[in-house]
Every structure is written in C-alpha cells, then in structure tokens.
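Below you'll find only one chain, the form predicted alone, shown as structure tokens.
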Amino acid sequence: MMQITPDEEIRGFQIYRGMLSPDQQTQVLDDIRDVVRAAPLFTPTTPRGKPMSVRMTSAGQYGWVSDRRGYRYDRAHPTGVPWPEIPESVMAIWDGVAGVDRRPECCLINYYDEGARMGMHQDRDESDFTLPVVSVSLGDDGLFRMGNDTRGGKTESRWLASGDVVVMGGAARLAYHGVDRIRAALTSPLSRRGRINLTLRVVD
C-alpha cells in the first residue's frame, strides 16, 4: 500500500477517509474473524472490577488486557492461549500510514455494539511514545472525540465510517480520546449492527 496523505488533521490526529475500499474491508474482516476464532472476544473489567461496554481480543506478540491487576499488555489471551499473528492485510494498513520502520507488535480488536462507549483515555502502556498508534474503523459509524494531553479542556469530535483510518502520532500520541456514540451505517461490511475498531501499536 503506497504512502498517502491524510484528508484532515485535527490536534495532530491524522484522519484518512475511506482509505480501505469495500473489498479491502471485507478481506480485513475475514482475517479478523480468523483471529477471533482462535482468541475469542472477552469482556474486560476496570481495575475496580467494573465491566467495560466493549468486548475485545488481540493479535500479535502482545495483547492488551484489563482486570483487577490493572491495565497492561500480556503475551497470552485470558484463556492462556497465545495471541494469533497480526494478519498481513492489517499490517499493510500500518505500512501505508505509520511512516516508521518498526511494525506493530499488538493489534487490539474492540467490538462495539449499539450501546457501547469508550471513555476518554490515553494510550500510554507502550515503551516508546515517538511511535504512532494507528486506528482502523469497520462497520457502524463511531463518534470519535479528540482532546488534549491532559484531562479536560476543549475537545473536537468527528464521525468515523467504515474504512476510515486515524493515525495518532506526534502531538496526538498522548492526547486523550474516546468514542461517545455508535450509529447505524448506511452501508456496512458487517452482517449485523456493530463497530469493530482495530488499533495497532508498537509495545516494546
């Protein structure tokens, strides 16, 4: 996939609209379904024991997990099985927009049903904040909110559609961000309601 330029940049968040064609979305989803068969979706909890509204799994050397032991990366699914490899169809997205030589070691897969949300948070469990996080939207639309590197203050929001890609690097790497709402897409590669979000990260 050739290096391309973003359609919009907000607070350092680079937004690539419709980067993935319908055929590419279908291929990525087929590959993600293989990952989920090997490492099923699970419901994480916060360190205080509250269940999150998203379900998740991962691919790569590491997966991101959360439970009473805290937020962290782990080398195995909660069932103990190793995480599957990151599919090459997903790696190609990183190669097209990340602009770095390193390749991701984790692909976090979040599934949002109609009522799921993701509160404002930073991605800061990685070792090197000079390397970006790449986010891929599939399925229903998600209202993505972008904030600052500290809590509070003015935020901006954009609807992300299936096939959109966001790169969080530079000024946006440690900015707070979240997903406030999910709405039905006019067209979706999923066979039912819901949104899948992939986030690619270099961990070590």
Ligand code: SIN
The other form holds:
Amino acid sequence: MMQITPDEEIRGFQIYRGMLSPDQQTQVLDDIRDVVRAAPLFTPTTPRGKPMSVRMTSAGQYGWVSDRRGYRYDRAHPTGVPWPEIPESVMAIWDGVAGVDRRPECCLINYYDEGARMGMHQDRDESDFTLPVVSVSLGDDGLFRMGNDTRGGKTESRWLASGDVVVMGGAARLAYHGVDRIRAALTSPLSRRGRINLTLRVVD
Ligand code: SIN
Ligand code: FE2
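Mind pulling up the form predicted in complex with ligand SIN next to the form predicted alone we just looked at?
First the chain shown before, then all remaining chains and molecules of the complex.
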C-alpha cells in the first residue's frame, strides 16, 4: 500500500490536511446522507440524562449509543433498525491511513451545529487498543483539543477543516480529546452551516 505521511503529529495524533479532494468529500457526503436516511440522526443523552449537543448515528455492524443505560456499542439504531453498511468511500479512507489489516466495524457520524461541542473524553470501549481510530472532518471547521492519557494537564488544539483526517493510534490511542468550538468555513461542501465528523473503529 502507498505510504503517506502526516502533515503534523501532535502528541501522537497524526493530522493529514486536505486528504480528501472536494470531489471525494462530495462523494462521502452523498453516501453519508444515504446512511442518515436509513438510520436518522438522534440526540444522545449522557448516562445522567443530559442531552448532548451533537446529534449522531452510525454505520457498520456496531453503532455507538448513549442513553440512561450508559455508553456502549449496540447492533441496532435506537429505533431498532440495523445500522447501514459503512460506505466503500469511507472504507477507502481507512485503508489509506490505518496501516492495519482489519477494517472498521463502526463508523460513528457526529453532526455539530454552530453551538455544538464535544467534551474531553477517551475512546476506550473497543477491545484492541493497538488498532487506531480514524477521524474524518467534513463541512465547517472544528477546534480539536488533544490532551493526555489521564484527564487534565496541558493540551494542544488545532482547527480541523473539511477533508482533514486524523489518525489516533499509538501514543494517542487512549489520549483525551474533544471539540471546543465550531466556526463557519469559507468554503464548505455542505449547503448549510454545520460540521460532520466520522470516527472509524474496529470494535471487537
Ligand atoms: C470524537 O472524538 O468523537 C469526535 C472528534 C471530532 O469531532 O473531531
Ligand atoms: Fe473520540
């Protein structure tokens, strides 16, 4: 496989800027719209019952859900429909950067409107932390904050733009991260405001 190198590596987070061309972004967004038609975005709540500001849905054998019963992977959307398959256009992004011989079983789709954010958290509900998490940004810019393996301490932030891909593997696999703020992009492949982030993971 062709080897590509990240534009920047921060605390183990590998940032590939503009990895997706405008045409590729349009293709991925078309495919994600099909997923959302079959498995609509929903507002998750924290285990304590507080609604999150992002709306989400998933594709793949597993989807990530959060409600009063806690955070977990589930085989079905809250309405009971199975999650749609992960589109091939999205699989291809994983193949280009993940560097492992497994393919993702979950593509979490997070939709951020202008006021949405994502608190600092670890991704640790998967069974094998030697496998990376791959994140794809589309639409408006998101201010992505990268921290440490424990909560708190120094952090560094970067704006992620449409078409950027971040690989969270190695030293970054269990590092805390979050999104503080969304800002309007000068050009966006979306016809309205908002940011879409895809995170790809092997679950089992
Ligand atoms: C996440 O970590 O779940 C999302 C990251 C992002 O939106 O960039
Ligand atoms: Fe995450």
